[in-house]
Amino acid sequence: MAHLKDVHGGNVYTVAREIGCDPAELVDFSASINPLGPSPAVWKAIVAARRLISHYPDPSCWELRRVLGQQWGIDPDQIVVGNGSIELINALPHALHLRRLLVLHPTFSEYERAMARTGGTVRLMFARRQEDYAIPVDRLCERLRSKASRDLALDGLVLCNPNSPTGQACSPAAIAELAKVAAQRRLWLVVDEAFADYCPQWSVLPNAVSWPRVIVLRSMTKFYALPGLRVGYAVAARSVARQVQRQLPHWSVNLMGQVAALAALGDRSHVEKSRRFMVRERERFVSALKAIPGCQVFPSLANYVFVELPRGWHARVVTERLRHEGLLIRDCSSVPGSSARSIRLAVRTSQENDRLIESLSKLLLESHG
């Protein structure tokens, strides 16, 4: 897995040290966090809970699981809360005894990293640029049904929906068919819905809890804007949830993370406001990006867009140039299945988006010979 390179966003601290500024001065388009920030209820809840900081957090995250169970109409025992969805991703190879995983690329690198840490291997299948990087679920189902694939040794599949970094999503019906085919092969199917709060109609919850070999991952980081508190959860059949829970250490989810997550889930007005803003601002942002000569912008249902820079430009060069202006973007050139010109841009506030468009336009219109 030598191709795996650290392409995560959000490391404002390292960049601030490198260019000699305060982290607060940077505008981070590399991490896709709700530009409206956390619900105001989160701040109030954290202040109200400050006296509890002298106690250990609830290791079972019972109240958070209870509320999530009510939200999805499922048993809280089918929910496992972790220190961000990353902790859960890393727990899955042990919990499910995954040794050989099929990954659809271009996608999030942590699935392969988790397998590498446990000595497992991955097989790759690629979305096609000429199809706007649409998630190839139909092609995957055909491959799994074919006689030739019977000799393909696999334990599981992972699907990011909507996908990062491309922003593409596939329908619940398509995923249900994939779950059916996977079950016939006795394969686990992991569906990572870290960004699904932006397009709830594309989620497979709560129906997925009736599929015994499916695990759905959710994050409180992106939509609820809680990256610093690290809260994520997995939804699965009760027996599977227990297997995953056994892989997690006690007290991995801190007290304030649990408090903040509960408050965020309870503020429905902020939820709806965030969705309305994203639909409107993403459309405006995409139009502005498309107006830059040579830029190809792919369809997205998430809070980021996947962009291919004009010919002659490398993502690494543009990322570096913008960084020195205090603008961080995601260089996706090392992601398998993408091109050397691929970048991912978070949708931020209108003012911040305009600043990026202005800087990117000016840079790309320069001579780069």
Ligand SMILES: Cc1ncc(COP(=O)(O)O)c(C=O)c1O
The other form holds:
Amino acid sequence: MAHLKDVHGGNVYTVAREIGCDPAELVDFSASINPLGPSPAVWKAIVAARRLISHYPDPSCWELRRVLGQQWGIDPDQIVVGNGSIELINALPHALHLRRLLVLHPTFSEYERAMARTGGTVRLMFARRQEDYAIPVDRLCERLRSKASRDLALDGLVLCNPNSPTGQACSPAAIAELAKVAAQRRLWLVVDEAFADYCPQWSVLPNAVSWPRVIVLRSMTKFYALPGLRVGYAVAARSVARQVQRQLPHWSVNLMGQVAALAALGDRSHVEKSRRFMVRERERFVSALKAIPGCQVFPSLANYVFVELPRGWHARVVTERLRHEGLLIRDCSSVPGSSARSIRLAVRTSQENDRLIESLSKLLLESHG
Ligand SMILES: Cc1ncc(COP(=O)(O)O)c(C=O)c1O
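Instead of the form predicted alone shown above, give the structure for the form predicted in complex with the ligand, please.
Below, the chain from earlier opens the complete complex, with every other chain and molecule after it.
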């Protein structure tokens, strides 16, 4: 599991220290955060709540769960709020007694980390490059039904939908089929929808609450642009939600996180504007990337694109060179199932995207890796 040493994107503080600049001067394409920023309602709500910081936050996150319940048409008791969805991911092995988890790569590394921390292991399956990294639901179902898989003694599988870093998603009908097979085998199915706000028609919420062995994770980090406040939530049947809740520390979600999440959820016009912007800008960004000779760009439904650099280049080298220009990108060369030339680029504002395209084209055309 050497790839687990790999860090996540978005570490502007370390990079700023290394290259001697202010974190605000960096343009971060390595963490995929809504380029329009948080809703203006978030700032107002934070200022209005400032006097409450002398009190502990609500440990039950009641108001946030009530509003989320209303939004999804589910019972607030089917929702657990965590300090970012990463806290919930780390709660899952104990909450669901997971010992062996099937993970579809290339994907987010935190599931393997959470399993390793709790003494569990993972089995890997791979989406194929020649299929544009499409999520192979049929192959997954086949694998779960097979005798070989029974012998592996799996107790769950995880699917990021849309997946990161590849950007591919599978349909709610396909997930329903997978949930059926998983239930027959008495396996847990974790559906990580951290980026699903960008493609809501692919989400299995709120139907998932009626599937007894499915848990859906959501993040307020990406689409709502609140990575610094750490808010995510899980949706599952009531008894499962209770099991997850028991694993979390008291007061794990801070006051400003709760306040900001509530304000962000209430601003529907920012939500619509963010989705419209992303569809438009992603298309423009992808066209510009495809115009760089030798770059292969994979289809994406999220706010990032998975790219393979031209032959002769290593993702690490390009990441390093751009970093010295204050441009952070995600080197995916160590993500299992991707190539030494794989990078992930967040879609940012038009101006920032143009700056990246210019630097990347110059770098790839002028010199050779
Ligand atoms: C697929 C996926 N799930 C979950 C997370 C964790 O997000 P957070 O803890 O900020 O909610 C990330 C972060 O990069 C992610 O990419």
